[in-house]
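Quick heads-up: it's one chain on its own, the form predicted alone, in structure tokens.
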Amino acid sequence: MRYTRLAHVLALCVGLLAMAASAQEIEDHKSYPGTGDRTLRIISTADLEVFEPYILAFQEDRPDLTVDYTVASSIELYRAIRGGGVYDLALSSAMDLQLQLANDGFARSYRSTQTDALPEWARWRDLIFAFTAESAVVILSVDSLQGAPLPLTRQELILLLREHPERFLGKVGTYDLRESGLGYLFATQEARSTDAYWRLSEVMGRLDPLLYCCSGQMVDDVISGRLVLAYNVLGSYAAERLAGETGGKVQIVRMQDFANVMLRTAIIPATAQEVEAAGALIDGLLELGLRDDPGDWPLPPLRQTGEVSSAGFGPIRLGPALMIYLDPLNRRAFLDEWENAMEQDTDPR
């Protein structure tokens, strides 16, 4: 009778986690028709406008592939990858938790010339392999300064926000912790970093701020002037938005005290079909990641980190350190105090 139940429970569990799987959150899709009958079926964070260069360079040393193009947020990746999608390749920004999903099995290993060629830092037991460095920035309204200096660190920021909370109040937009693992990611990275994280989380939570998923969101509210300042957004993602549209009204602000670098990542799930084509493209993105000029492509390479570099900043390194705030009860403080910085009275006297 016990057997049966347990089998009963274990068949419940089954069920469960591939309902999990089919009842992702999507947010984008397309598909990249080939002239084969075979498809490579990637999961991503990175927004379609953003891959679809990639896509499309691949496509023209293999015309024969289609590719199967999936859009998610880190967490609904992460909760596919582990509930069992079959996806032959998983792009993601947050590197803690693909580092998870490789600790933990979920991952396939691959070996070539251009993972051997990635320093160490940006590969992890040849499961896991960054193609980008990409640092976290402040994005804001110039109008919200009106003539004051651009804060260049968390405690002009800090200063500017308590100064002149009508200005702010209801408009400052940055990641929900709960719900982003990117936003996570840089919480966690700046807390260790920096004392002023915490401040700053305080100084934000007294004015309304509204949460958000992903880095496109809040740039694209910032320019529709729904935000007048976004914290720890994507460089890449602010420079691509930004360009030519908001005829200088919105500055993109690099923190000179401290700078959160991350590097996007990719890994081949357990469950891929096609690994060969996977492990191909991936040395398609480390040759470009590897690249010496940025080019024209979007996403910008391992080498190319700009003024965060100059500043002494180095990328977040790829190693087991990174699963500390995985840990259930690490994460669950963590959240805890985060919620209490920012879920306050929304007066800001």
Contents of the next structure:
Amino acid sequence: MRYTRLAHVLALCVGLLAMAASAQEIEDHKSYPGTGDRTLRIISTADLEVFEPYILAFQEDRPDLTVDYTVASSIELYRAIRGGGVYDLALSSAMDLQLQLANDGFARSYRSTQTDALPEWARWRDLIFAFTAESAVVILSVDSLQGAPLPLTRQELILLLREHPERFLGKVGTYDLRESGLGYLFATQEARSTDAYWRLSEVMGRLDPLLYCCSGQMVDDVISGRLVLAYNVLGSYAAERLAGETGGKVQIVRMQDFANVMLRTAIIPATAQEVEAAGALIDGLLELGLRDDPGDWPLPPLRQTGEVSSAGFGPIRLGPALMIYLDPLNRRAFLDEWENAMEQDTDPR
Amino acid sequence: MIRSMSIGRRLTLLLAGVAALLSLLSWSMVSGLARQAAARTQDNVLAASASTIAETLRSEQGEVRLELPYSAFSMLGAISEDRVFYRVTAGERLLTGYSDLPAPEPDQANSRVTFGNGTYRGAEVRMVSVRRVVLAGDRPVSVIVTVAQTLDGVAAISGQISRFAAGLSLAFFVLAVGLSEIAVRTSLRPLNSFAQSVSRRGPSDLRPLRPGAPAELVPLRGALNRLMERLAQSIRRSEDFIAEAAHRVRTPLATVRAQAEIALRSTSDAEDRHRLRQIIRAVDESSRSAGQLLDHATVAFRAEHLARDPVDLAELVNQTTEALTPTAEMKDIELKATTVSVTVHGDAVLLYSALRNVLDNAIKYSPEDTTVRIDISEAGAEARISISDEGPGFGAGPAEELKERFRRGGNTEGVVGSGLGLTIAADVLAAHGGRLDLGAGQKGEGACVTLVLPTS
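Which structure goes with the form predicted together with its partner chain, now that we have seen the form predicted alone?
Shown next: the complete complex, the earlier chain at its head.
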């Protein structure tokens, strides 16, 4: 009984992912023609509508360049670069995969006054450059609280889920760590930092969670009411999508006990052909990353004056330690444990 | 060319060379040590990292298991931004990591930790292998954990320290050059003061140099002293010789003069008398010159060991005037002395000789039937004896040169003289700390010679 149920959930997930993936393949590749015959090929994890303003701003400065933008999941991106795919710039939210690429020699070093201006924690070896700092948040619909206060720590969230499983059963969403590089990064860093992660995973696992590949879909599903709670969503996406929604029915909550801050990073792949143009785009992104005023760009800058700095959690450190959880043995062990936590029977024991 | 270079510059250059050498040496040593220290730090962290991984090795159901601990790589990331590669093998089987990463050859078969250098993915790497035996089931399996890191961090740290050391060495070098310049100047000061003490000496000061030179200058001082002693001896010998010669000449000259006078008196032939008078005048002049030579030798001798007896100048003037009155009378010259009693300390014989020579000169160059005035005066710490005549004066040439030996004035044609008179007087006065002033007489006529002596 419980295994058939699990199979259904899995089938649903796979189906959703397959649909999402096929939809992506058609939609999420776009060319922005320029006047010249040079083409800058970008592979990125950022959704098209999120990154489009940056491309247009770049083309104002360099109208001669055609920009070819491909959206891929962080794991696809990693495999593409590792497999020798020819791109001039790789932008990814999965810091660990980016670092692994750089460490293993798949990135080309780049230096400019902009890269020198970056704080030390925002770059590694002139190979990786961070241009945004985005935090992981929880979004939930206020209705599910039924008057109770917003949960501000994992402990409070665990209590809420435990005490009212009927409100949340089948309506909780989080990343599928097997599919999402960013989800895996968030999960491993969180597991390293707080023991509440596994307890929370256990509790969520009992609530038939829906597993997603991407933040955007989770946010959409919370807005549509399909989900009441999404855990570890990228705050920048949530804020972007909720900006248009009214009513304040969906709240973004930043955990006070610990919050991951991810750095969106750029590397110039070793296969790059338009190195100069890629460097120019990196410089532009870093200039925006170091801006003081968030402005109305879709992605937040590295130094945020608002919510991020007040919480006092630094961003995830760029360094070889990120490779630890990418080790096949470690990854297998972590995913085993995670699967055990997520895919369990919902019947009370 | 090197030989004529100044000792100071040579020393400074030499010291600067030494400082440069030492600076270079210290820089290369510090750089080497920095590189070693950085390399050792990396080795230690690499070994710690590999050991941390090896500690997680365990056996589960007959299989070797491990879990890479976060700290194993975070410690590597903490010291530098170097790329990290790793490999774990159990026996022949790869457990995890980069399959093509070479492992350093263990230098001893059973050493636990092995270090090595190599190249991996186009970069120089430092590698460490930690060996551990794990019991898988019932058979022991040798597990090798290899961790490698690129060397950029080590190069960066040692380069940074090396640049810092280079700056320090340069500063040290500049400081050392400055200090050696000072040291050279200080240590050459005795040489300069020695040279000055030699050059400051009077022309006839041949006394030995005072002791007290630095040890390095003692041989030079000794050599100089010996040279001056020989010189003094040689001078003394020639003075002796001159005195002896003058003395020997004077006696026969006196005889010739006496005979010539007798002959003069006993002949009435005008031509003969004229000749005889010429003979007598020539003999007189010769005898006077001989006397002056003798005086000169006496001055040179006595000035070396100058007596400091009280001498009354009035008495001295009277004595001299008396002695020269006969000579003056021959030319109808009046010697008019105005004296006050002034006492100086000195050698009466020398002072007499000086005054007599000056007065003798005055008489000699005065026309007949004139007056030579001798005045004594005292002003401040100086006593002055002025001898003024009505003769032609010292002419146009520089008067001071007349004090040189055998130097005679430009307007003395027709007057026989040796040129020694003023020299003798000047030497005597110099020996007494005084001087001889030459000038024109009152109203700008004639000559006025003043003997100036200190009164105390």
